[in-house]
Each structure stands twice: as C-alpha cells, then as structure tokens.
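Only one chain is shown below, in structure tokens, and it's the form predicted alone.
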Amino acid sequence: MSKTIFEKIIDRELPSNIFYEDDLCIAIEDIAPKAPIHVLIIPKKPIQKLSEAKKTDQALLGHLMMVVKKVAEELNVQDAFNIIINNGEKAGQTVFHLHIHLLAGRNFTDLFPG
C-alpha cells in the first residue's frame, strides 16, 4: 500500500510547515485553507479515519485533543477556534488517515449556529 500524502510529510518526504510535532503527532499547516488559520493535527500512527480506531487508540486520541489546545493557544486563538474530523468520503474526507481540521481566524457563527 502506498503511503498517504500525510505518512510522506511525516516522513520528511515531502515538505510542510510544521506548527507542533512530538512522538505521537504532528501538525501542519492546510495546503488549501478554508480560514485565515487552518491547521491539521495529524496522528503519526495511521489510522484511515476515526471509525476504525480501535479501543487502543483511546489514549492517542485524548493526547491530539491536548495538541488541538496547545496549537491554538500558540495561535492565540484558544477562545474562538473550531476542530472539524471528516469520516469518509461522503463527510468529505479526501486523505485516508485521520486528522483533525482547526479553523480560526474568522466568525463560524453561519457555519455553526448555537
């Protein structure tokens, strides 16, 4: 199986511009942004999408939330940021591992009423 475009930037295959890495993930930022602040928490272990983890993963899981706030206080956006997880294609999933969008920068209120 051929590596993701993820398990290549991890890999230092292809180049990225890395908010955060530690042994367990790394975050970069989005390529094509959809906010002024768009950054992608990505676990290095792959896992093609967040209903396949297992119950093993439980902890890596709690650890790229702990990262989520760490990037947005870095950002100084930690009291106005969005985390989004797409699973599947249908969700609009385009790279199959998982990771986790964090959007800010602008107003969701629109997107993401209440």
Second form
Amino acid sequence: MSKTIFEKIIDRELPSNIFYEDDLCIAIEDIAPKAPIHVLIIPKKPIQKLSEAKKTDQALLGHLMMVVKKVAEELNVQDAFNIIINNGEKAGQTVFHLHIHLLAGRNFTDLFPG
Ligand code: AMP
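Right, and the form predicted together with adenosine monophosphate of this protein, after the form predicted alone?
Complete assembly follows, chain above in first position.
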C-alpha cells in the first residue's frame, strides 16, 4: 500500500515543522492552520482511523493524549485548547492516517452551545 502523507513526513520524504517526536509519534504544524495554533499529533503506526484501532493500540492511544498535554504545555496553551479527531470521510477526514488536531488561540466555545 502506498504511504500516507504523514508516513512520508515521518520518514522525512516531505518537509514539515516538527514540534515533538518520540518512538511512537510525531507532532507537526498543520499546513493549513484553522487556528493560530494548530498541531497534528500522529502515531508512527499507520492506523487508518480511530474506529480501526485495536485493543492492542490502547497504550499508544493513551500515549498520544499525553503528548497532546506535553505539546500544549510547551506552547503555553495548557489552559485553553481543543482536540478533534475526524473519523471517516463523512466526518471530514481527508488523510487516512489517524491524527489528533490540537487547536488553540481561537475561541471554540460556541461549537457545543449549552
Ligand atoms: P483531517 O481532515 O482530519 O484528515 O486532517 C488532515 C489535516 O492534515 C488537515 O488539517 C490538513 O491541513 C493537514 N495536512 C495535509 N497535508 C499536510 C502536510 N503536508 N503537512 C501538514 N499538515 C497537512
């Protein structure tokens, strides 16, 4: 199967602005930011989407959340950020390699009006 855009970034075949990397994941700046801060946290394992994650991916999924926390702290937005995972084409997913959007610096409080 051909590589996803994110695998090419992980393998340094495409350029990107990398905020964080470890053995399991990478955090990069989104090329078309939807907020002043828009980072993508991407597992190196190419899981196509969250709904295809396996029980054996549980620790990896938890790790991604801890990386969200770490990146938010490093960017000093730990008090106000949103995370989004688009799962499936109808939900707006365009890159079929699981990723978490971390968005900050913009008011998203009207997304879910009470
Ligand atoms: P999604 O629509 O949830 O699949 O999100 C895919 C995201 O990847 C979008 O926000 C795109 O702007 C972003 N994106 C696509 N290509 C690149 C790239 N080469 N570098 C960084 N972000 C990208």
